[in-house]
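Quick heads-up: it's one chain on its own, the form predicted alone, in structure tokens.
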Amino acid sequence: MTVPGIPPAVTEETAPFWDAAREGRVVVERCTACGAHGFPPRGICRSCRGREMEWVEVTGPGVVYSYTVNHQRWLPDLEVPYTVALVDLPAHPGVRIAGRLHGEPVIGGEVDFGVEEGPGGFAVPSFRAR
């Protein structure tokens, strides 16, 4: 099933993220100078302001920081209810990623990472509760 929505506006900084998602991987930036991780992609380190960034694949599990269950049908093809979670990445300190959560949402609960088909042929982050 394709997740309905508006396709992302891809920039030079975000293109590697969307390319990796298309391959079924979730990646975040890592500063080669200080090692800080960052998301969303900006092309600059949030800690030291360095501009030498590399892409690293997310390793899990993730931990649910927060979530919301949406009951409003914002688009005609949108199946409701659905859960969107904000997930911490313990292996990548300081990074949180939002995405659709499949399964029972639990604050502090572990989730596995993945991607699913999204709008405009893009793959978007998603999570599955353990």
Second form
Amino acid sequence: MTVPGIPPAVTEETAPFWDAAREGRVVVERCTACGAHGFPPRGICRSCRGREMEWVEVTGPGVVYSYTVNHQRWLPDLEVPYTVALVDLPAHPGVRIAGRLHGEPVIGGEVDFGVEEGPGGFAVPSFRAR
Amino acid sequence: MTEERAEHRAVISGVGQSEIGRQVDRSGLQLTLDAILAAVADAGLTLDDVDGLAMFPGGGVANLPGYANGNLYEVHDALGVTTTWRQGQVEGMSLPFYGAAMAVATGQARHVVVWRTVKEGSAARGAGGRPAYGSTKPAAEGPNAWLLPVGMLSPVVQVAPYAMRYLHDFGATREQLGWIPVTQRAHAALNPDAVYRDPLTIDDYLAARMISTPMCLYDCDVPADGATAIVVSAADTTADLRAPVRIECMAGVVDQRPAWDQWQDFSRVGHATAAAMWARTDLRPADVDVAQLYDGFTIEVVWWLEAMGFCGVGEAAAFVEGGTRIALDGELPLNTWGGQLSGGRLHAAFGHTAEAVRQLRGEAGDRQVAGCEVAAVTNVGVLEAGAALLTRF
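Alternate state requested, the form predicted together with the partner chain (shown: the form predicted alone):
Let us now look at the entire complex, which starts with that chain.
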């Protein structure tokens, strides 16, 4: 069963993220000069503008910045309702990632994160309420 | 304020619109030409006076079916004009008339037509409902790569978490938000060109189907077909113009991360833009007679009411509750044409600008606000942002 949806276009900057996701890991950029974390990957540090970035696997927990429960079937075969959350990662300041949230959504609530099957055979970020 | 402002060297001289509806079975090019010809005539000009053309979007952002229509060169050729300035406004639109005002202020053109044509109503019909963002492309590009694959398939899903957080942090309620579409629908009833004109009640609002919590059907603007054109002219041409309107001040600041998933502070949407705008005028919020505030979603009106200083942060829901303050005879008549919520999603503040011009001229028909001398216009909020005051000439 394929997941209905629109897959990401993969670029030089984002390929390592999607490759890692297929292995079940969520990775973000970290600046080798100043240590700042960045997401989405841009190949430049938003803090010091350094160009040497390395990939680090994120560690939890995540904290729900906010969420929405989508009821609209935007695409044929899209199963609704589902919850999407914007999740901040306190261990990685400035990093926020969007993904499906499973379990009871609570603003400020802690979530575990990983990946789940997404459209086009991609693995995409996924959260589970603690 | 004695310092000369660039925007004072420009005026808005004409506005024109095509037929507007949920679906209008004519091509984007024909709608565009109808709007342009109407706007140029409205300005008191002829096409031979026009030497600048600009459209939004210029191309490259065909993410929403029906969102982008036509081609600047095709319209240029159809009109048979010679131009000294052109702009396909992809980003940097800020306000519909922003770039055009800079063009005439710096002498690059004398009379610029800028237009926006949407066919999103027809596209929604073709898709059997409002289609997903990016569904015209096989893969989600740029910022959409982080949104569409996880199910944030429409702008409403992308804005909804910030609306949720607003209600959560400030204790505002959906019923309070409902007074925005309910009041604007009453205004639309007086606008023969509005898409939806039947009365809407708070009960209707609360009973409407949920789209993406907390945003229900009536929190969202209406996909429509239609074109709006605006003529911006050099201020030293006013003797040639039928009824120009002054641009008192304008600004557009993007200070938060311009990505739907990365806003740092939902409570400060538009604040930097509004502050920059107020710094360019001696007028104050109490001087504004009508507010045409961008309303892709109700929550955007909330943010602009607060950013522009019409009320304090966290106070907008109470400000609109009951609808009396934002009614045509209230202290701040809001989106007097019905806004995009009822008038149709003409997008990017083109409909809002056209209405501001009509109100300032006293040409708004049954919905005319008496003694209208100062109109506020705002656009979008985070990814792009623009705010202006237009004043009677």
